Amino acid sequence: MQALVLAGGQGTRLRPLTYTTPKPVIPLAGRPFLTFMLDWLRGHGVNEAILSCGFLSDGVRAVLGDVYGGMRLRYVVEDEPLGTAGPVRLALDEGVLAERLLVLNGDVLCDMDLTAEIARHEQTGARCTLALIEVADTASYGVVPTHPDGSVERFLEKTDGEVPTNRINAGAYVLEREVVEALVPAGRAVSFEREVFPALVGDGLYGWHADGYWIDIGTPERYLEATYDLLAGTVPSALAPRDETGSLIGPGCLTAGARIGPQSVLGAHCSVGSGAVVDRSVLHDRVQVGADCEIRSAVLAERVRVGDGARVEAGAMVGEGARIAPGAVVAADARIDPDTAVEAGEALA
């Protein structure tokens, strides 16, 4: 089975963090976001995937490689955006293409039984089989109602003001190939969503009911969730062991003295002086943290620097390399870019 992962979002909504790192191999509870992606797939057959990348393409593949766990990776780039269905094309072009694949979107951290999705699409005799989860707030997503055998009656993107079900579309299809020759022209930016799944309504376009964990990681409130998910084992992982706290203490990190947790990450090699405290918090590789320290429900990127008796609070993304000054705040959901310095006395906002 053959899987195209569309991975190619610059990730606004996570920087600073992803000025620097790409979206998909962001670290996700210490490893690169896509590894649990990739080991999802390869639990249901998949020993192709194509990974779709834009942005920084570059430095997904140096991190993943060409193949992961024995699943063969191919790489189509796009040079410019394609949206969501132009780089499916874009892949048949360059001759990569299976008869049949699964699609899935680059950010979702989930535990679907694609195997049963497959299955489904095999009975119905669909040309696309649409993954369908519940959630509690659709404003964000598309709203996919169907009729009693499972065919789609309508796709409503992000749609505004009442909806006529609580299942969305979760990022995950089963797609044949045709569907893409007959209905992805190719050298334009094409839209599953907005072009595509709209003009299969009616003419096999099927919805699968799924459940399970579900989770866009997309923005730095779901980050951290997905995070806390992972450490709590919501969300089955191959995760290394965890604490007493529920924490994850990556190699070489110095901590004697300061109170970790609970559910923080820290990455290799990270040191946090005495008195300080790391709280619901997750540190990249090689951060330090001075002495009587505070960092709650905040993200540190790899390499940042943060000064004796500084405070980070909630919500707030500190970039790559910045430097914190001793006694420095870091305000809640404040955003620091990369390399900024921040000096001092001064509480950032």
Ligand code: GTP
The other form holds:
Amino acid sequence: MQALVLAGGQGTRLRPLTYTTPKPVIPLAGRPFLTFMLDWLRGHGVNEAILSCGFLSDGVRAVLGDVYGGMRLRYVVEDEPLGTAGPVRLALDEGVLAERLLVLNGDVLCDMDLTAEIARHEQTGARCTLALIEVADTASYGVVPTHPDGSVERFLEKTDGEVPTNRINAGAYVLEREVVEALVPAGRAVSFEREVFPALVGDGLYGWHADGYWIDIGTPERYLEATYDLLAGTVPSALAPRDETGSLIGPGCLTAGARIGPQSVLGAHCSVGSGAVVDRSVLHDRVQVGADCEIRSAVLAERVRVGDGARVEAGAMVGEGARIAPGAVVAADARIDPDTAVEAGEALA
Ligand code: GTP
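Mind pulling up the form predicted together with the ligand next to the form predicted on its own we just looked at?
Full assembly next; the chain just shown is listed first.
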């Protein structure tokens, strides 16, 4: 089975992390995010994944290489962003598309039963089958009602009002190549959600009711939520065992006299000074936190340095290589750009 993973978005909502690292390979619980997706795909018989990249594509290839756990990885790189369906057309034109394939949004962490989705696709004779997952709050998603035979009725845009179903498009499709040939024009950006799927309603588009764990990691809040869920084992994964605080400490970290946890992740070669607290926070590789600092529900990207006695408050995200001066405070929900210097007394929000 072949899968095409859409991994070329700019990830604007996850800035500043995505200024320097493409979203598909941002570390999640200490591993490049896409490795979770590739493990999941391999578990459902996928032996070849096409990674559809554009934005910072060299970074994706440098991290993942050409083979992952026995799975072949191919890269299709676009010069201009082609949206969600345009990249699949590009892969077709490059001659690498199988007759039937899975198409995945590259920012979803889930354990949906893709094998069952493929079986359903064969059973209905669909041209395209969408995984539909139930969410508690549909306000930030469009919903997709289906007929009793599973065919898609229509696509409803996001709304705060009443909706006929709380099933949303989970970003995992089984797709026949002929749909791409027939409905996706070459050479321009094309959206599955806005152009291709609406044109397929009543003409071979089916939904499959998925259940299990599902989250898209595309916002700071959900990135942290996915981290906590992985640490707690809410979603199955091959993570190393967590310590007694439910935290994951990478190799080569120095933390004597510091309080790490609960639910925190330290990447490789981090140091945290004595008397410092790292609480429900994520430190990527080689982060240095001084003595007596407080880091709470925050994300510090690679090589960030935090001076003694500084504080990083809840929801803050600090970009790669930024330096926080001793005693400085990074306010709640602040976004600090890569390589910025934050001085003590500077009010940053
Ligand atoms: P935001 O800018 O924060 O909305 O994130 P995003 O750029 O990732 O967009 P979005 O979350 O809507 O994208 C859903 C999936 O499609 C992600 O896995 C993206 O990487 C991918 N994607 C979005 N636009 C493109 C594109 O133009 N080309 C490719 N190859 N993938 C894309």
